[in-house]
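A single chain comes next, written as structure tokens; it is the form predicted on its own.
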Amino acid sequence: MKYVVANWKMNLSVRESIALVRSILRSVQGRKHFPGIVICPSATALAEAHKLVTRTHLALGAQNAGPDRAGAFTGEIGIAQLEDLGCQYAILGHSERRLKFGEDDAVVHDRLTAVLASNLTPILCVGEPMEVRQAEQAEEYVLRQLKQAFANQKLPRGKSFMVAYEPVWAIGSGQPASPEQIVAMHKLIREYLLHELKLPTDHCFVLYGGSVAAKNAYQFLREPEIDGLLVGGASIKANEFAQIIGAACDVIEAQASV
């Protein structure tokens, strides 16, 4: 199984989100083969979002969760309340609300918590910064993240989990990781999930994010240990998307045909 899972963050009025979860819905009709579609549109779209999705192959997520399920949190958004809304996916420890919001890994740690305890399946990103990965400590870095993120964590049997192995330095710069430090990352990162967390290997995912485009989402796709894409800037253009998906489509047929 492949995912495509879009984070549209803070982009789209409600009426640019309906017409573009109305696009994406488009770009499958008639599909034999399509991958897992998860759109994370912002927080004020969700509900419009959720009317859409419903009962339909789109899934709903949301680009942030917690720290609890409800409470005096003023701003966030509760783990009851997005399961209100129709939400079955959460982004956790993106770059961006790590660097720029302040969000460190006990930060991460706890909405992780509150996630696992809910209905909703975790989307934990973890990526190191381009001067990490200069100094050739790229994997430690993101091991680090991954066991403060899970550490002493209930992890519910049947649960699935997504990691997103997202490089500080390809977010959004163009330059995305190439395919060999991708694929090496995420066999790591699946070591860990399998071997440090015990998790049964039908349950955990391993995605790619930064500067994923319509160009290079077929040569990320096609590597087994790729089982999926975190889009970002190319997920809010409805034709660059909808070539995403169609890359992911084809990828999927391929596999289905061997």
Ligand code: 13P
Contents of the next structure:
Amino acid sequence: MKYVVANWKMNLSVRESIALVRSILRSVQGRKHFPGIVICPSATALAEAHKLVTRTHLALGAQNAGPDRAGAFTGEIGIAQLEDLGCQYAILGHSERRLKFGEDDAVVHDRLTAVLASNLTPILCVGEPMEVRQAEQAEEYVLRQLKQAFANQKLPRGKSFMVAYEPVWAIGSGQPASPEQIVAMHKLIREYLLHELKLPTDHCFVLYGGSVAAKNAYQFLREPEIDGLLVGGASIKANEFAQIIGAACDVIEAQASV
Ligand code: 13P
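Return one more block: the form predicted together with the ligand, after the form predicted on its own shown previously.
Now the complete complex, all chains and molecules, led by this one.
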């Protein structure tokens, strides 16, 4: 299974969001094989997007969640509210949350706790800044983020777990990580999920994010280690995103035919 997850970040009006969902729906029409497609609009557009994706192949996700089902957390969106809006996924620990809003490992841990206790599938983001990669400490850094997030968590059976490797230096820079760098990190992440946490293989998905574009999506998706892509800037351009989904469909069709 391959996934394409769209993180629209803080973009698009409700009207623009509706138009983009419609265009994504059109782009998979007539395809026999397609990836799991998850759309993460701004919270302002979730309700309208939910109406459009109901009974389609698209799933809905939130860009952040929790840190509880409900309660005194001004400005936050509770897990129960996200479920109410039809969300099935929640991005957690995105580097923009960590770096621009001071969400440290403890905050990410608490959000993950809340999501694990719900029906939502977490998409936990991890990834190192450039100076850490240059110091050849990227693997330790990512592993530490994983350990902090998953420390003492109850891991419900039957739940899916997604981890998105998004190196900070690759986000919005036009400079994606190389397939070799991604595959090496994905192996480490998967090893942690399967062997440290003892999660079942078919419930773990490791995605890549950072300057994914139409021109590079296929070379990432054809890697067996890369279960999918978390797409930012290119996901709000209808044509470009349709091409990324097309690349995922091509990879799945090629795999189905061997
Ligand atoms: P870009 O695809 O714009 O680099 O953003 C990646 C990202 O942050 C997705 O969560």
